[in-house]
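First, one chain by itself in structure tokens, the form predicted alone.
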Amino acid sequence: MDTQVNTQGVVMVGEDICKQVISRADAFAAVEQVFGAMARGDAYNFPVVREAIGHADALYGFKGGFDRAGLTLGLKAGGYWPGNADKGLTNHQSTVCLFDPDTGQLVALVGGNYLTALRTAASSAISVAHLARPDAKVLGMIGAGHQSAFQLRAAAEQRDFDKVVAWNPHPDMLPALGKVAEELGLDFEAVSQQDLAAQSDVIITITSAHQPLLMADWVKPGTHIACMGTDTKGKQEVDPALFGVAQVFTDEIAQSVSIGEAQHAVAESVIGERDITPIGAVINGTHAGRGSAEAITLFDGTGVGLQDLAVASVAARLAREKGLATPLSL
């Protein structure tokens, strides 16, 4: 996909016209190529800023990179607002930056917030269409925030699933994601942890949890695992045990290592850098990807800045070739 932006003026892609022009479809295609691009070496993420500012308990930082295949180069500023629910805005709050990358100008502002969800979603998606067996049937979520649903659409176009089942710290939560499986007409189910990793084929966690939510002797043979949660130090959904029993795969080493669901794993010495495989040497096909049918499978989503920016550059090329950029003068 050439995701390219036309340089001619300096536009605007808001929130509302984002979600008008850009597809789940757009968004996977985006993420992959772009994590194929990383694995070769074609394209990097630089390093991330990421710190709390001592107001209204925020976080805030800078993810950005280039990716040379596509031509893509910026930066997502945003952050975490924990208050803003009750304000009603999303707690999750960023705009993403392109410039050309021949003449350094800015080229396009793009509203992050649906973007993030979006590419969030493409990435444990990619994972499950890479790594999840051909004919895994139950859907687990952890987790029924805001994202969980970006993340059950976008994982039900990967496998012929029949039936989800969820576990959330606030039960109250899962009545809204169990409507978005009616809607997907698949069978819905709220059930314990321990019971969920029992039926599930695929698992996805997508919390803010800071301990272990699923243990590794609670996990099936076969299963795959999409951490989606943890993008800061600190943060933890899984038992590290689980790295030590699964095949590891990551959208990039170095945040896994260091600030993903793999930090405490690697602090634990359970493995090392080098137990770690790109999901883009899967798609690039330098990588087998899953080794066996009873494998255990677990891809890190980190969660990299080379995603907000193939997403935000494929809805900024749509935007202005429907016509729905508002043109900027700086």
The other form holds:
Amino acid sequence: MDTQVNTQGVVMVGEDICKQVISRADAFAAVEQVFGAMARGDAYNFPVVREAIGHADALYGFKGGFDRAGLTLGLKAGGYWPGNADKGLTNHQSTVCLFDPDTGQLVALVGGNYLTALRTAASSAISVAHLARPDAKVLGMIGAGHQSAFQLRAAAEQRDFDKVVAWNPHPDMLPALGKVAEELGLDFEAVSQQDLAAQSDVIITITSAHQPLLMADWVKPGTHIACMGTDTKGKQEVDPALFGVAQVFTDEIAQSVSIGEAQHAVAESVIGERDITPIGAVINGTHAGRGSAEAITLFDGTGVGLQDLAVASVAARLAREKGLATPLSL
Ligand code: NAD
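Given the form predicted alone above, I would also like to look at the protein as it appears in the form predicted in complex with nicotinamide-adenine-dinucleotide.
Below, the chain from earlier opens the complete complex, with every other chain and molecule after it.
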């Protein structure tokens, strides 16, 4: 019988506290560590559960895993409620539960909304850091929704960019992204999709598209592309032919071929699983990464549960250290 909770005590760390305590650099380091652990076989993600619950048009599910190296065990529960915006709430809602891997006891409940954007931006930033050409100057953004500003801020820290070019299917959303670029001291230009590809050294796609927005013929040699929007079966942002001409990397191969951008290229036999490299191998130095200055590199960022656990664990630790975590008694 449990007579006491774990020695650290259980805490709750809300959305506002997450925003205060964890930096982009913290998120980058935490996600980079866990990608490395995944590639070494020290950390693994559990199968994802995602269900249409037949209420409020919602999709709900769990992403979990265990990082034996970082000793992080837990899950992110949440999903998508399309009617939330009308109630003044974010459509995506999630909460991370962290458990003590030695005892199974609950350690922390951490708000997952802000952290999801932070860890997703960290993921593409890690791909830029490890795969983009060192002399990259122009950053292309396809997408201008909630995630895009996080993506832009994190990517901008990885190279000495001097310009952002952007395209979005809803052009009225672009000025808000332009403001972020301006804040970062970067020139900003709204362009056509073809012009974006012609100018960009790094391209980030972060939309909820279900058909290609970027064609293989448009992309110039040496470009790095981070495909970040496709995280579900049926979504698609780029031409599957790009996978045939690019060096392909991902966070997790199993997700990449099933719910990631690679699902289409694999279904069309453009590539197979063995043509995809976990970015953790590049982080660990067991894969060289970019093969030449002229190579096109493509990162399929599908979003794994271990990313959520990694940043939530850091947020919980920092909140405890700063006295900002709310103790809970169970
Ligand atoms: P959002 O709703 O704030 O923005 C949606 C973006 O997609 C906008 O740029 C919008 O103009 C565009 N869009 C909407 N409908 C479209 C359509 N039919 N065709 C093409 N583009 C369309 O969403 P967000 O929070 O910015 O998320 C963007 C995408 O990233 C979503 O697909 C989301 O599921 C995905 N996402 C991925 C991860 C990951 O880890 N890979 C994490 C979070 C979100």
